[in-house]
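Below sits a lone chain in structure tokens, taken as the form predicted alone.
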Amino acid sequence: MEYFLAIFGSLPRAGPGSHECTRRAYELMTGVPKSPRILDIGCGPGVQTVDLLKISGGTVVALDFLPLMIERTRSNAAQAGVAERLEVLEQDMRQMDFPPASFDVIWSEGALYNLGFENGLEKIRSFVRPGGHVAVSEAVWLKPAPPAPVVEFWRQYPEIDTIENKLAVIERLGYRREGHFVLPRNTWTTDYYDPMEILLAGKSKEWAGIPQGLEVIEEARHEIGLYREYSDYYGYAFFVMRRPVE
């Protein structure tokens, strides 16, 4: 974990995303209260957390199990001048247990997969008020018949599926679809893979002779190379949905 965090814990973002995509997903929601209460699950360093605080004018509860990410979220919110509306919760998302209808919006960028897409959406449904919204970004297939190296890589997350099948899960769980879109390719590179490559180059010298560190570097380089070669086949999609008023 030490070597993993030295790479993934210091990047601008904890995964693919952008300010523009966060705003676009937020604007797909209709009827959001003037000052909503938002839960950001798996907040990472809090880039989208700060965006949500700025866009919504409401409060955000930022949840992550890593103290480093909680601290970075606090720092980013303070630098942006929105810390007074931020609450942080250092907790594993598997342990979430909020009272019913605690939030107007539940948000998760590239993190809900830790619970599984279907299980995660089912778990959080009671936490969002009737009429409230859920927005998540999730790994999806973009083309059929992905090459063997891509299939092998994604065995780590067997719930990766087509957009159509993800939408079917959303409907089966009783949500109303508000909209969806595929994240553009630069959301994987600008604040994620590009700075990662620079960091890996430096760490490969620093960690020479340290097997654990070199293994982290090798795996990260494999992931980057795979995306650069096969990005036509997979990506992230943002899904925005609403819990119906019952």
Ligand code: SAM
Contents of the next structure:
Amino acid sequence: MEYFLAIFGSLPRAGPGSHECTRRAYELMTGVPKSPRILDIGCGPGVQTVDLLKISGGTVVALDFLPLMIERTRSNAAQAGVAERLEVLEQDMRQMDFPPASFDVIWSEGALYNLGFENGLEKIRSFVRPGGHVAVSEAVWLKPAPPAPVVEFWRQYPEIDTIENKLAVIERLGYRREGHFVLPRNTWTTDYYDPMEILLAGKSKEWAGIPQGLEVIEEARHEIGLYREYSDYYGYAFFVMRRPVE
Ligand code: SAM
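Show the form predicted together with the ligand, please, the one above being the form predicted alone.
First the chain shown before, then all remaining chains and molecules of the complex.
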């Protein structure tokens, strides 16, 4: 964990995403109240948390189970001058238990998969008020018949699926679809894999002779190489949905 965090904990973002995509997903939501109350699940370093605070003018509860991520979110919000509307919650998302209809919007970029897409959407349904929104980015197949190394890599997340099948899950759970889009390739590279590669180059010297450290580097390089070669086959899509007014 120590070596993993030294890499993944110090990147600008902790997963694929961009300011533009956060805004685009936000704008797919219709009828959001002024100053909404938003839950950001798996906030990581808080880049999208700060974006949400700026775009919405509301309050954001940023939840993550890593103290490092909570601290970075707090510090990013302070630097952006929006910390007074930020609440942080250091908690395992599996333990989330909010009163019904606690939020106008529930957001999660590249993190709800820790609960599973379907299980996660089901769990949070009661936390968002009727008529409120949920926006989640999630791993999807973009092309059929991915090559063997890609299939092997994604064994770690068997719920990766086509956009059509994800939309079917959303409808089956009783949400109304508001829109979706595939995150462009630069959201994987600019703030994520590009700085990761630079970091890995430095760490491979620093950690020479430390097998656990070198293993983390090896795995990260494999992940980056796979994406650079096969990004046509998989990616992230943002799904925006609404809990119907019952
Ligand atoms: N949303 C951020 C972003 O896009 O930069 C972070 C995405 S990162 C891939 C996933 C985040 O979820 C990490 O910050 C990690 O600490 C957090 N996380 C993973 N499992 C969790 C759990 N069980 N409970 C709470 N947070 C968790």
